[in-house]
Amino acid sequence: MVTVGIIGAGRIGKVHTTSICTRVKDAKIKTIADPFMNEDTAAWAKSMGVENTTKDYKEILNDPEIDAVLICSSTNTHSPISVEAIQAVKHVFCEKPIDHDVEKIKNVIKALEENKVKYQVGFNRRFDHNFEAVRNAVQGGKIGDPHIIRVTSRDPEPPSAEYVKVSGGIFLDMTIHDFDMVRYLAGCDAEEVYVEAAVLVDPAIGEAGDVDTAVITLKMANGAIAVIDNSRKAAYGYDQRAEVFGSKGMVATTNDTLSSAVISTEAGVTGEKPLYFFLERYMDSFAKEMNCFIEAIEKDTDTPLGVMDGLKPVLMGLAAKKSLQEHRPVKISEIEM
């Protein structure tokens, strides 16, 4: 049994708490820490079976009974707490992104070189049943050599301008999942990124210095061309699809819906809208990624997504930002310098 401490009791912290308490059999949560811990959150934690709550995350790092730490706090804390947790010889699950600053991610890499602990980054979409099926088809050679990879990711509602200002921008906040997905489906890294983007959904996002609609093309190391399209608002719901076209065929996945029922009448043919947002769409994947993390600790195996898997999408996101600013293709090697 792996004893866990969770740092951060916001939305994603509660997702992981729920997963561990209800769907991860070989882990238990001893303590949840959050600087804004209040009576309501503490009561919620207790209802999930977690007795210990605190405002000071260092209580988790200093507790010899806790084997692993989940970092679910604000993005600006991910890398420094990662380093502290690694130096405290705790296994670490860190939500994406590790940081927006490459040098700070390198500090995490250095800490891992000096301490033999497990480190996993929270790109949960790799554990989604649809995307796993696409990946398996590609890896199994069923569609031949990949030529074109398409990833569509559109949110049902845009975030607030206040959130946008601290998010790091669409490429490091939203598209970062799609950068990881392209690497996952292609089985290799990207070499070059080019972006066309605009503010078409909410002028306040533009005023906050970001864009809300983007098409990103990528040259992959295996020769494939990848295309990502993003929008902060799809009127019909959470649009999450992928396709890989290859020399021998094509594999694609559609959106998950409440049911596959289609009603056909003289008025027309209608079906269900996509599941509303990520909590509805990806709950199974959150549980599966956590089971994989716990299994890596128990069996002393590599985690499925290590620190380098956390670094590569950030490099892609920074290249995308540079491409948009300079109106040109940007090589990943320019960012790595």
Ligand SMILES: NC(=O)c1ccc[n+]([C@@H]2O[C@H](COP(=O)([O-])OP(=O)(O)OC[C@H]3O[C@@H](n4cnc5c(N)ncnc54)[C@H](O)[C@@H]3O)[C@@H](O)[C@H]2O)c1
Second form
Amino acid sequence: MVTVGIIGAGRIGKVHTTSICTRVKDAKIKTIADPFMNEDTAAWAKSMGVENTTKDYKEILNDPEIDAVLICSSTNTHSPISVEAIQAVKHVFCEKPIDHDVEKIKNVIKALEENKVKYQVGFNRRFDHNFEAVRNAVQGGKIGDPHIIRVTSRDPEPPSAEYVKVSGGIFLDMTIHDFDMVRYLAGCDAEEVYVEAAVLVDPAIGEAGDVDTAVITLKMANGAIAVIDNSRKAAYGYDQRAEVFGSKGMVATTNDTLSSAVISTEAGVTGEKPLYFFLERYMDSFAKEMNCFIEAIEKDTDTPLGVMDGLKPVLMGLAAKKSLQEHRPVKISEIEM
Ligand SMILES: NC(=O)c1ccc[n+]([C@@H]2O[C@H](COP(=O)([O-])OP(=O)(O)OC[C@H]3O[C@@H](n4cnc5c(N)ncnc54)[C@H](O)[C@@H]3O)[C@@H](O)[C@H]2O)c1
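And the form predicted together with the named molecule, for comparison with the form predicted alone?
Full assembly next; the chain just shown is listed first.
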């Protein structure tokens, strides 16, 4: 049994708490920490069977009974708390992204070299049943050599301009999942990134210094070409699809819907909209990634997504930012230097 502490009791902290309490057999949560811990959150924690709540995450790091921590706090806290937790010899599950700053991610890498603990990054979409099936088809040679990888990732609603200002921008906040997906489906790293982007959804996003619509092309190390298209608002809901086209065929997914019923009448043929957003679409993947993390601790094996898998999409995101600013293709190696 692995004893866990949760750092951050916001949206994703609650998702992981729910997974562990209801769908992860070999883990139990001892404490949840959040500087804004209040009676409501403490009562919610109790209702999930978690007795201890605190405002100070250091209580978790100093607790010898806690084996592993989940860092679910705001992005700017991920790398410093990762380093502290690793140095306290706790296994760490860290939400994406580890940081926006490569130097800070290097601090995490150094801490991991000095302490033998497990580290997993929260790219949950790898654990989604659809994307796993696409990856398995590619890995199994069913479509031959991959030539074109397409990832469509469109949100149902744009975030607030306030959020956009602190988000690090669309590439490090939203596309970062798609950068990971492209690496996962291609089975290799990206070498070069080129971006076309615009503000077409909400002028406030532009005023906050970001874009809301983007097409990103990538040259992959195995020669494949990848294309990601992003929008902060799809009128019909959360659009999450992938396709890999290769020398022997193609594998593609459709969106998950509440049912597969299609109504055909004189007026036309209609089906369900995609599931609303990530909390509806990806709950199974969140539970699965957590089971994998706990299993890696119990069996003393590598986690499925280590710190380098956390670093690479950040490099791709920084290259995308540079491509947009300078309006040219940017090599990933320009960012690493
Ligand atoms: N994998 C995914 O699909 C996914 C989805 C949503 C969010 N996220 C990531 O999870 C992180 C949190 O996002 P969210 O949507 O839950 O945000 P949120 O604002 O709902 O929650 C963040 C929580 O962290 C708390 N916090 C801040 N500093 C803290 C500290 N020092 N110690 C403990 N708690 C602290 C805040 O008080 C807040 O309650 C972000 O980095 C985000 O990128 C990932």
